[in-house]
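The chain that follows stands alone, in the form predicted on its own, written as structure tokens.
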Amino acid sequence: MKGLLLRADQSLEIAKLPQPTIKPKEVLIEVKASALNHREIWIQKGLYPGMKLPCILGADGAGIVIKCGSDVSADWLDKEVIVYPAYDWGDNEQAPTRQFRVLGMPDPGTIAEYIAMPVSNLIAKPTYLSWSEAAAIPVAGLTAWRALFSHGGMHKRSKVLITGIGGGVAQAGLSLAVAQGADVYVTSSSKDKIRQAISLGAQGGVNYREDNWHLQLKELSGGIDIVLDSSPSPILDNYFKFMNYGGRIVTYGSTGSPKTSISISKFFLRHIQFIGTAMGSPSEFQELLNFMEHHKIKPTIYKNFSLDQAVEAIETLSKGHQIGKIVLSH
């Protein structure tokens, strides 16, 4: 089979690889589509701990079950499925185990013609979604769902700020928040991205490169309850200018600055919560897909590539111009 392999010297190539063998509780999936995340770029740069190379990259994927292990019901055969993109979350919904890990390093990932997966990692693909749309959901959608619902407590009329609109998690968060009936505001350095976010249901947006962006946001929104944050400000005190008492800052990344400072007195006197999150549990993944199917939400796709164009697709992602997900059709 073909797959996107990251070699020990951190070079990428579409390589010929042996087809996976399955264990008793696993199935073999013919992957119909996969999608990219910035995780693949960070892995290639060697920025993840415990690197184990070579490895097939990719965490997002959807496909058809073509073979079942000895302990798997034959009813799974020919099922169209979306892959839960991680292993070993555990039984605690509040946080994963230390063994929790995302597909695509150290375990083989989805950017390949086939992948072997435990049947417990599979969820039936909603019929209203194309293969590309289904593959674009897992990592970004699950991260946004846990951040907004499980941590943020988002409800109808919540005022939500989504920073760095354009990326996969931000776009997923926008669609989920709009469907929930929240008032959504965004930040971006791109006027085009802000305009597109408004066309998709956002109330408005501000340019985070402007010195007084936080004051503009306060005037625009009247106060924010939840921040879905890929890039916390180096000075979190700026957030207090626009956050309502009891607000939640839920962060899933550090693309802007790996460190931040905060005034502790303002933090606790305003009852602000600062919450870190990454991915989500299998049950949250099912909740996400149920919600998306109920509202017929489709993820925003920026561009489709073929599997043979996977290296080019990663180069496109690294430029950061996209609005939505980059998908590979297999």
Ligand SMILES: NC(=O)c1ccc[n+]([C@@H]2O[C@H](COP(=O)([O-])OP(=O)(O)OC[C@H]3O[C@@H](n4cnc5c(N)ncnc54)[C@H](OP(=O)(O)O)[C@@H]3O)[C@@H](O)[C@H]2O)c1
Given for the second form:
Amino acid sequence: MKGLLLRADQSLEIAKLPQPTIKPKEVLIEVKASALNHREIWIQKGLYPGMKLPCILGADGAGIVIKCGSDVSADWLDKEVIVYPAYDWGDNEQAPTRQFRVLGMPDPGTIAEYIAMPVSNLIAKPTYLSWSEAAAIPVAGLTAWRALFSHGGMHKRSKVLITGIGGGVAQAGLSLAVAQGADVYVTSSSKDKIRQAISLGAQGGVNYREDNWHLQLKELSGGIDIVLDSSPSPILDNYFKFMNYGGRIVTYGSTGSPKTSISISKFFLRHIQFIGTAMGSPSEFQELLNFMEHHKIKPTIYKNFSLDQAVEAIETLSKGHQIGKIVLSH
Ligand SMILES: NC(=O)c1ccc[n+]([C@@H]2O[C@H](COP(=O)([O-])OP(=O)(O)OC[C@H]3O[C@@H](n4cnc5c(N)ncnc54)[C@H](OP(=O)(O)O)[C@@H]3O)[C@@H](O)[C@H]2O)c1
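Can you give me the structure for the form predicted together with this ligand, which would complement the form predicted on its own we have just seen?
After this comes the whole thing, all chains and molecules, with the earlier chain placed first.
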């Protein structure tokens, strides 16, 4: 089979690989579409913890079950499924186990013609979604769901700030927050991306490259309850200019700066919560898909490539011009 292989020397290629074999509790999936995340770029640069190469990349995918292991009911054959994109969350909804890991390094990923995985990782693909749309959901959708609902406690009329709206998680968060009836504000380096966010239901946005963006946001929004944040500022005190008392900053990435500083007294006197999050549990994934199906939400897709164009697709992601997900049709 063909698959996107990251070799030990960090080079990427579409390689000819053996078709995976399945264990008794696993199924073989013919992958119909996969999608990219910033994670593939961190891994390619060797910046991800626990690097083990070579490996087939990719965490997002959807496809058809074509073979069942001896312990799996034959009812799964021919089922159209979306893949829960990780292993070993465990039983605790508060946090995963230490063994928790995302597909696509060290375990084989979804950017391949076939993938073997436990049947417990599969969820039926909602029929209103195309293969590309289904594949675009897992990592970004699940991360945004847990951040906004489980950690953020988002409800109708919550005032939500989504930073770096061009990103995949940010776009997923925008559609979930708008469907929930929240008032959404965004930041971006691009006027066009802010305009596009407004056309999708955001109230407005500011450019995070402007020094006084915190003040502009306060002026625009009147105050923010929840921040869905991929890029906390190097100085988090700036957030206190627009955060409402009791607000929650939920952080899932460190695109802008790997470190931040905070004025502790402002932090506690305002009852602010600063919460870290990564991906989500299998039950949150099911809740996400139920919510999306109920509201008929479709992920924003920036561009569709073929599997053979996977290396080009990753180069496109690394340029950062996209709004939404980059998808591969297999
Ligand atoms: N914790 C998790 O489970 C999880 C899951 C997925 C992703 N992530 C992490 O989250 C981050 C975003 O990933 P992604 O795949 O959603 O998006 P992405 O496609 O990597 O896009 C990142 C966006 O970040 C914005 N950005 C860049 N520099 C910024 C800065 N200095 N300040 C504010 N925003 C900035 C840009 O927005 P504009 O173009 O609008 O300017 C860009 O479109 C990455 O660091 C990724 O590793 C974490």
